[in-house]
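We begin with a single chain expressed as structure tokens, specifically the form predicted alone.
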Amino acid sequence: MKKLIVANWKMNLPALKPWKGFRVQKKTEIVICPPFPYFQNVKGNLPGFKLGAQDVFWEKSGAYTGEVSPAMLKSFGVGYVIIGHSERREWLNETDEMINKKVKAALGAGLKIILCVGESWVVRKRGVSAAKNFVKNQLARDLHDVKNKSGIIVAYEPVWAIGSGHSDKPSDAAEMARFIKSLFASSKSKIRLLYGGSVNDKDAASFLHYKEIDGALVGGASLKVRELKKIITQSYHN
């Protein structure tokens, strides 16, 4: 299976020049998630690179300022949307109700998803049972009344250890992967298990270098240009 790396630009000035010029190898699949704004220029300036969204929301059309339907992703070309971030879980209060909506929509869609899970140190600290226990139930709501799991990739994001001082382990991370695919083993679905908990280009070979981990969501780290190309390259020799 190819190795997957999504670059989780946030709301930030993509940066396209740097990139001219370079080759995605076959052996990776690389997704670029810019800003909504800038579907058109990562498109027509990133070849080689697929193209995913930040977010999606639920419903068609309607009176819902501000937010983009599954279709409207699809007409610019778009195949991937994150959904449930740890960041619109905390800052916009997404509920796991409203991710299951977004799941159905885009799924109906026919878009493949990238779910995000994860527990908080709170969580984590009381140990690892603890935090397998959360993020089964995190899951199960998530993916509520799901019947065909099949375009689903699911990103770890240990909230935890994004920008708090405390650092995951490569081979718990690889634990809680297997631990997860194990959820999806009665459904027949194979699914593609991604790591997010801060990847950058020091630390993400040790995380792909296991083969319960499929590949990395990348979020600050895709914005420095030399650092994402880093991290592409080592996905390419595990």
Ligand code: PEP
The other form holds:
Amino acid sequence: MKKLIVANWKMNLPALKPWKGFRVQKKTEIVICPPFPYFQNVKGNLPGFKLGAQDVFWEKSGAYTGEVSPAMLKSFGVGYVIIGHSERREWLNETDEMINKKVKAALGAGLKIILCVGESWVVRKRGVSAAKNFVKNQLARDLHDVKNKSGIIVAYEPVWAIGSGHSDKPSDAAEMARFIKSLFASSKSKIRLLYGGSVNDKDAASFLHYKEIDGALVGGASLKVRELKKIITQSYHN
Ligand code: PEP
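Could I see the form predicted in complex with the named molecule next, after the form predicted alone?
All chains and molecules follow, beginning with the one already shown.
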């Protein structure tokens, strides 16, 4: 399976000039998720990269100030959307119920969803089984009543590893990846599984070489052009 690297630029716009002339090899899929106003900049400057959004709303249109619908994203050439990022769960009080509505609306509009799940440090301190149990329940709530799971990408992002500079142990992330994939074993459509949490150019390869980890969701390191280029290059060899 092709590796997938998703760059979450959060509320930042890195310099785009250094990407001039950079070509993505077909063996990897690269998705850039800039803040909404910068879709056009990414489209114009990064040929070969795919476009993703960092969020979406569940309604089609109407009096929902500040929100963007799945169809609006689609019509702009956006193919992917991050849903349920832990920063939104924390800062915007996004609940699993809201995330579930977003998942259904985005899938219904034909977007590929990148659903973020992961345990806090309080949970992880209790051990890997507690973390697995937490993630299993979170997935059950976020995907409640979702019949067709094709196109779903699950990003396992332990909350304590995001933006902390301390990635999970690659072997632990791979164990969780195997576990999450086993939860979908009865479903006809295979899911793709990304690891996210302080991935950088030094450790990306150690995650990507596991066959159950299909790629990475990269935040901070994706803002540094040289670092992201190195991560992309590592994805060619894993
Ligand atoms: C993220 O934003 O999903 C993320 C994983 O961030 P970072 O790589 O900075 O931990």
